[in-house]
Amino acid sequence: MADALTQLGFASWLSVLIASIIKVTLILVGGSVGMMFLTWYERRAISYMQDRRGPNRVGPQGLLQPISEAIKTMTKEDATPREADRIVHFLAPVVMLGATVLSFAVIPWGRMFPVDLNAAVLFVIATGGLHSIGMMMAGWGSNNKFALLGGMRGVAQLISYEIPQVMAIIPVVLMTGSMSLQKIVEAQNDFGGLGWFVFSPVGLLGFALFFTASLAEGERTPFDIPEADSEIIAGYMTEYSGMKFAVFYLSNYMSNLAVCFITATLYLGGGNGPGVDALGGFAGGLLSLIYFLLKSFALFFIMVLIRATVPRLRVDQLMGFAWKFLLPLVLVNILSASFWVALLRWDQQWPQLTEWFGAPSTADATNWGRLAIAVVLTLLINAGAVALIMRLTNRNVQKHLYTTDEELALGLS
């Protein structure tokens, strides 16, 4: 665009910034109408699974009810606590919202990159993990029991989860041999446009992992400790009232569409999809925004699902699923990542390879012998794995009940 700009006589510094402002506006406007869409969404959604109708009164279907909510938060009264810090108060919900727009600064909308950053992954996990100062910040500075509890909570929960986030994104980076997530949509295009990682089975554990630990670091149910509201109120929020609980909320919702749009991107191959190179130019962009969105929102959906299912677990019950379940099965994965990219692509580094299994796939013509050989190895390996982990975690039933003597001693001494 700042060729464009540039072309048309403006000075290039000019059109940089020129360029810069409509790039950020159309991210913000882009995000917040997602954030508003997907409020109403969700609550259609669960609705319908409750049997019940949902948000229908304003505007179509109910669609302009976040619209209609906005303006309600906005004009309510926006109470300050007498005791509590005004400064670091007020600029929670600010660095929180601030942390998660960042994020949308890498993220593709399709095959629109608004930046292509070469560490785009990890900026995204990072910006995520900023979310945790604003949480630091609004549970310490309400100065509120129930604040500060869901606040460390908060902070507890997203600094573990950021670990399996993170790891279960190094198969995909070593698969791709790139951090930069133009480069990883452009890997998962293979087959017709089909070939996303979720199908292979390194990229299916993945994905899973990934997304769990996302729902994780959205607060999405049933991780949803610093908010759950029945034993903590509303955890950090609780001393937020007005503009700046919405501000907290939008954060909230724009940080679950981050999720699902990078979650779509790295495993479900961002805009791929049949037909969108067959097309080309702007109609193929077009589809493959599209394609991107229903990614995104069967993504969103499987979340609704989840959160109008299950229960959320207790704060020592989710440290132990971080530690205990999700970081070994990632440490497997990365295992199983590295005999997947050998198997593929090695040709050098590991001369017999060739010799045994021929010579790795190229962009013509695909060796279905080496990747039969790679897809049975790491299934085995992952399925393995997780029938383990699982054996173990069934073992490790809680053992609060104390019934024998030797349960008694052991839980005792």
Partner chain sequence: MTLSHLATEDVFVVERNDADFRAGQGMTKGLGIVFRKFRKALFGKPNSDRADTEGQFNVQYPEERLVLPEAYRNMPILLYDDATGHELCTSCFQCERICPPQVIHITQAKDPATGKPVPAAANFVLEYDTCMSCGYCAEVCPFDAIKMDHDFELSTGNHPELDVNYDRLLRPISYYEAIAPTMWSDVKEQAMKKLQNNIKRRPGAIGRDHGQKVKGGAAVAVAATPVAGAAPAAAAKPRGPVAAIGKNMPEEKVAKLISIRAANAAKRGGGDAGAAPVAEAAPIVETVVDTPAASAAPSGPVAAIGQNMSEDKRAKLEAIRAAKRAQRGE
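The term rigid core refers to the maximal set of C-alpha atoms that superpose within 1.5 Å between the two forms. A quick note: this is a predicted structure, and the numbers were derived from the prediction, not measured. Positions refer to the first chain, counted from 1. Compared with the form predicted on its own:
- After superposing the rigid core, the C-alpha of Q65 moves by 2 Å or more between the two forms.
- In this overlay on the rigid core, L28 has a C-alpha that sits 2 Å or more away from its partner position between the two forms.
- Residue displacement note: I389 has its CA displaced by under 2 Å between the two forms (rigid core superposed).
Based on the form predicted together with the partner chain presented above, generate the structure block for the form predicted on its own.
For this one, just the chain is written down, with no partner chains and no other molecules.
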């Protein structure tokens, strides 16, 4: 875009500035419109699952309901508690939304890559970590005990789940040899556009672990304890109203959409699919964008399905799930990824392997023997780890099945 503006006679610095403003505006406007659609879609989908009608009064099939709610939110009084820290109280939703918008800068849209950073994965992780700062700012700046409790819950949850979330990406980086999202998408273009990492044992477990941890990062059910309405009103958002509350709401849905985009990019091939390379050009790019959006909205539907069917976890259950279940599995998956890379790529590093099963796969030829061994070995390792950890978890649950909450709190279990 900047090059096109330069060709029209604009100065280079002005072209970059105008192009950046246009991109940020498109993200904010597109995010707002997308959030309105997703709220309508989520409410309609959940109502269908629960044998209800959902929004159906404002517009056809309730499609204008989000617009009416947006108008209502904009006309509400923007109140700030008298004893609150006004600066921190105001900046908290800004930090949350800014962190979400930054993550969209490197997300590829099919075959369109806004910015190709060599460390795009690291950039996404870093911007995602800013959410915990915004949460704590909202809880502390509100000068409200419920808000502070929600903010502290949120920070503890995000820090705990960031560890398995980040470590779940390491196998993808090992398998591609790059932290560039463009390189990761290109690495999944084998087998007619269906060489997605999710079709490998390492990628399948990594996908499940990353998406589960991302649900906690996005405060989705059953990990929504930072704003548990049945316990602490609205958590860190208790003292927010009007447009400040709307900005939090917008940030929440945009971050969930970003999670779906990133998951589709890392594990579902991004915009890769049958027919994309065959069409090529504009038609191939359009088909790639369609594939990417379909994968992303399918992941969002899984989020909606989980919200409609899974109850909220207790704080101890939530933290235990991160440290006792997800973390051991991501460590095992990294080990499996190491075996996967060694079996598929090592040549001179392990001469006996080349003597037994031939040279590693190339762009023109696939060594099916090596691939089969890698699939079987990593499948056995990952399946055995999942079965063992689930057995240990069930044993721990049975142990505390008849223990009261008072006994757990006193450590008498």
